[in-house]
Amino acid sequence: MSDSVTVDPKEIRAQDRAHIWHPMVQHESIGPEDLMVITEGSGAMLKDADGKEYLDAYAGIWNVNVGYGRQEIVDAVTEQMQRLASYPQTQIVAPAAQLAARLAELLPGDLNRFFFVNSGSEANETALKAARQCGRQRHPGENRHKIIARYQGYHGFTMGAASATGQVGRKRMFEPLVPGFIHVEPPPTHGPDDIARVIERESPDTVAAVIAEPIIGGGGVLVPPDDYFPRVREICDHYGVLLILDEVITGFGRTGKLFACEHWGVVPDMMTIAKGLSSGYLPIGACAVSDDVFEAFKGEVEDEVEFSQVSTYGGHPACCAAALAAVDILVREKLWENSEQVGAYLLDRLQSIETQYIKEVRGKGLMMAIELQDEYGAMLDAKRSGAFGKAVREAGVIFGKMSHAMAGPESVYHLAPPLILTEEQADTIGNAVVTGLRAIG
């Protein structure tokens, strides 16, 4: 990264405080220096306007999988912008068609059709709408509209996706939400037979789909037992219910496989993707559906069974060009393998730390959570948890933190660094955790 500071941090902070509405934070509590002015990124490193460097152990928000500063992506976007800056999917746009074909090669099973949108929230919103319409068209005379989701899961900020979300702080202020969403307890403490019982109690002819993150992300990185999703797949097949896997976080190498469902050999009826699709370089998401699901939307014009949704910027040519370049890098460098190897190294490093303040370190690949506890085994209070996070950042490492996912203290920190992370950088993360733990006491 260059040594030059391109912005005046004092001026930028003043503009920010006067005009920006930041997410998930009480603005009355933000001090003048609490938020960093991030100006540059290279590899797994960031630099702020004051010239300090940080290892980004959160990859933006779970998404900068190939790392910062990839000129190949910048060049692909520049070239596309010069050729065709924008056009919707009402006609054929080459980068979107090329990206869809590339994804069809990479995604498991027969997930061969893609509806492009701008984010993971929109991808899940699309999947939920498509599932309801598919249920009605596949099962005429039935009322298949209910969606089964899980507590602690997160599926997005739009109203349908928020209704599927099982995190109290992300939804209670917006209730009542969309009707027809039912939640069950998540793994590892509860099994998939809870889903079967709910389907039976609600009546199978009213249930359209089950939606689930392969590994719950923002709700604490909850890793299921190996038999969980194969059983969920069996249940969905038995009742004729669609399985939607939300791979917005877990997709594109995050867990040590190209897609997390590959850990268990499960192919969903729909898969939602975003974040790692372009590695955050430009906004893009997609809802992928199987050939069988797509068939439910085919018919005569007068049948009106087509999917009546349009997205102005979905499939944006520049965003698709960014995604194509990011996916090419990911596949060429097989970054899911580095995720698996360095992830195992980092997990072992963190689990070997001896302290009463860590209840558990869990995860898969480069997707982890550190759950802190107090002397009595309860969630660490906000003051001491905050001291931990502040000390980690002062040590030059940026973590994510659970927020608005559950009632009470949320002393769970998330780690999801770029998939290019080295073992040396993993040691830097481990050392920062040790520094942070000293600040608790």
Ligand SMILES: Cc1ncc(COP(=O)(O)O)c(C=O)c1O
Second form
Amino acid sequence: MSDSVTVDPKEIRAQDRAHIWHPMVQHESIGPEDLMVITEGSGAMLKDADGKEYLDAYAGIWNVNVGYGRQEIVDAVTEQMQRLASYPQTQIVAPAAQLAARLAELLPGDLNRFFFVNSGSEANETALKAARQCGRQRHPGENRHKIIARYQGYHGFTMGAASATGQVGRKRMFEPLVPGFIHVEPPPTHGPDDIARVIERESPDTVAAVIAEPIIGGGGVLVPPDDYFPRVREICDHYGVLLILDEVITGFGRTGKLFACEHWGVVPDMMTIAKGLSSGYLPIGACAVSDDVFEAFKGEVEDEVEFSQVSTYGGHPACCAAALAAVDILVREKLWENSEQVGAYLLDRLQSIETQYIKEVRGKGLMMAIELQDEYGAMLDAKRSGAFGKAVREAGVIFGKMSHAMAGPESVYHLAPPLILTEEQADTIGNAVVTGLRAIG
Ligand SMILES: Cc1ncc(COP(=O)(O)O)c(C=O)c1O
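For comparison with the form predicted alone, would you give the structure of this protein in the form predicted in complex with the ligand?
In what comes next, the whole complex appears, and the chain from above leads the way.
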């Protein structure tokens, strides 16, 4: 990273304070120096406008899987922008076709068809709409529209994706949401047979799909037992219900496999992807569907069974070029292998810290959560939990934190570093946690 400071932090802070509406934070409580002015990134490291360096153990927001500063992505985007800066999916654009073909090779099973959008929320919005349309067209005369999702799950901020979301704090202010969404308790405390029971009680001919994150992310990194998703697959097959796996966080190596569903040999009918698809270099998401699902959208023109959705920027050539380059890096460097190895090393390092303040460290690959507790085993209160986070940051490491996912205190920190993380950097994270714990006591 360069030594020069390119922006005046004071001026930027003043502009930000006057005009930016930040997500998930009470503006009245933001101190003048609370938010960093991030100016540069290289590998797993970030630099702020004051010249301080940080290890980004959250990879932006679970998304910069290949790390910052990859020149070949910049070059691919520059070249594409010079050739053709923008054109929609109403005609054929080379980078979109190439990316779809590449993804068809990489995604499991026959997930061969891609609807490109701009974010994870839109990918899920697309999947939910496609599932309802598919239900109607595959089962004429039935009323298949209901979507079963899980509490603690997160699927995005748009109305459909928010309706599938099972986190109280991200929903209650916007209710009533979209009708027809039913939630069940998530693993590991609850098993998949809750889903079967709900399908029975609602009547299978009213249910279109089950949507689930393979590992719940923002809801606290909840890793299911190994038999959970194989059983969910069986249940969906039994009732003719589509399985939508939201791999927005877990996809592209995050959990130690290219896609998390590979841990259990499960192939969904639809998969939603975003974040790691372009490693965050440009916004892009996609809803992938199986050949079988795509069949339901084929017919005569007068049947009007085509998918009735268009996006101005979905499949944007520059975003597809960025994703192609990011996926190339990820595959060439087999970054899911490093995710598995360094993830296991970091998990072990964190689990071996002796302290009364950690209730649990859990995760898979480089997707982890540290749940903090007080002396009595209860969630740590916001003040002490905040002191931990502040001390970790002062030690030069950035974590994510659970927010608006549960009622009451949410003392769960999230780790999702770039998949290029080294063991030495994992040690830096471990040391920062030890420093943070001292600030609690
Ligand atoms: C599992 C999951 N799905 C969907 C989304 C929504 O993605 P986006 O923020 O790109 O709309 C997120 C975002 O964090 C996510 O974690």
